[in-house]
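Consider the single chain below, provided in C-alpha cells and representing the form predicted alone.
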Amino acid sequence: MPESKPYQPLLFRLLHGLNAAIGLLAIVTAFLVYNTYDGRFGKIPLPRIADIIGIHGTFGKLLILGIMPAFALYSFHAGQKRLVQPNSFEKLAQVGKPIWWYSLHQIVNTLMLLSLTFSIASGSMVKEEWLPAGELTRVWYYLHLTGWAVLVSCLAIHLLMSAKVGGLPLILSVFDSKFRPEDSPAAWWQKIRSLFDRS
C-alpha cells in the first residue's frame, strides 16, 4: 500500500464504521420521534411508524453497551491525535492555513464524542411514555433534544472537515478493506498479551 495514500487503523475502522452506522439510524429515528410526536420546530408528512421510539431506543442501547464505550476507549488512547491537543486552540489563531483546518477537525472530532455522549445520557433519562403522552415540556426531553440537534451539526462540520483535510482519499480510507500486517486482527491479541506479559 502506497505511503502517500491515507491509512486508518483496522481497529479505528470497524469501531468508526460501526459506531458510525448505529449513530445515525439512531440520529435518523431521533427525527422520526420528533416528527411523529412533537414537530414544534418543523415537520415533515412522513408516514408513522409503529414503537418508533422502542427502534430509537433500541439504537440507543447499542451504543451505550458497548459501541460507543469502546470506541470512546480507543479514540482517547490510540486514536487521541485525532481529538483536541492542548495546542489546538493556539493553533486556531493561524487562521486559512493547514494547520488551522486540522485543529479544527481535532476540536470538532472531540466536540462529537461529547455530544454523543450528552445524547445518550440524556436520552436514557427519558421516559417512553412522556411523548405519546404529550409531556413535550420535560427537562430531560429539551437535553435530548438540544444533544441531538448539536451532534446533528457537529456531524455535518465532521464531514466537511474531512474533506477539507484530507479530501476524497481520507474519506474513502475509512472504507477500505486491506490492512498493514502490523495491524491485523491476529496481532491484536498479541500484543494484549504482551501488555499482561509486562505486569
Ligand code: HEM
The other form holds:
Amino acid sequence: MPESKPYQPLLFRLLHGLNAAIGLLAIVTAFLVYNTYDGRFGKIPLPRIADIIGIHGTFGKLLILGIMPAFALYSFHAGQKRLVQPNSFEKLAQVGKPIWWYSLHQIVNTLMLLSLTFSIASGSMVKEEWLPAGELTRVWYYLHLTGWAVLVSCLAIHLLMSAKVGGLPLILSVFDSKFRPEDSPAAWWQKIRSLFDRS
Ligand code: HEM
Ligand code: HEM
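Return the structure block for the form predicted together with this ligand; the form predicted alone was the one displayed.
Full complex below, order starting with the chain above.
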C-alpha cells in the first residue's frame, strides 16, 4: 500500500466499524419504531414489523453493554488525537484554514461520542410498554426522540467533515480490510501492556 494513503489502526477500524454499523441499525430501527407507534412529526407508509421495539432495544443494548464503552475507551486513549484538543477552540479563530477544518472535525468526532451517549442513556429510561399503550408524552421519550435528531445531525456533519478533511481516501481508509504486520492482532497484547507500563 503506498504510504500516501491514510492508514487507520486495525483496532480503530474494528471498533469504529462495529460502532457505526450497530449505531446505524439503532437509528434505522428507531425510525421504524417511531413510524409504527408515533408519527406525529410525519409518517411514511411502511409495512409493520412485528416486535420492532424489541429489535431496536436489542441494538441499543448491544451498544450500551459493550460496543460503545469499548470504542469510547479506545478513542480517549489511543484515538485521543482525533478528538477535541485543549487548543481546538483557539484554532477555530483561523477560519477557513485547513487547521480550522481539522479542529472542527475533532470537535465533531467528540460530539459523536456525546450524542451517542445521550441517545443510549435516554433510551435506557424509556419503557418498552409506553408506545404500544399510546403513552407518547413521557419526558424520557421526548428526550430520546431529541437524541435521535441530534445524533442524525451530528452524523451528517461527521461525514461532511471527514469528506472535507480527507476526502474519499480518508473515508475508505476507515473501512479498509488490509493491515500492516506491526498492527496485527498478535501485537495488540504488547501494546495494551505498554499502555499500563507508561503510567
Ligand atoms: C426515533 C427515535 C427513537 C425511538 C422512537 C426510540 C424508541 C425506543 C423505545 C420504545 C425504547 C424502549 C425499548 C426497550 O427498552 O427495549 C428504546 C430503548 C433504547 N433505545 Fe431508542 N429510540 C429512538 C432512538 C434511538 C437512538 C438514535 C439510539 C442510539 C443509537 C437508541 C438507543 C436505545 C437504547 C440504548 C435503548 C435501551 C435499550 C434497553 O435498555 O433495553 N434509540 N428506544
Ligand atoms: C454512529 C456512527 C458513528 C460514530 C459514533 C462515529 C464516531 C467517531 C469517532 C468518535 C471518531 C474519532 C475516533 C478516535 O478518536 O479515534 C470517528 C472518526 C472517524 N469516522 Fe466516525 N463515527 C460514526 C460513523 C461513521 C461513518 C458511517 C463514517 C464514514 C462513512 C465515519 C468516518 C469517520 C472518519 C473518516 C473518521 C476520522 C478518521 C481520522 O481522522 O483519521 N464515521 N468517528
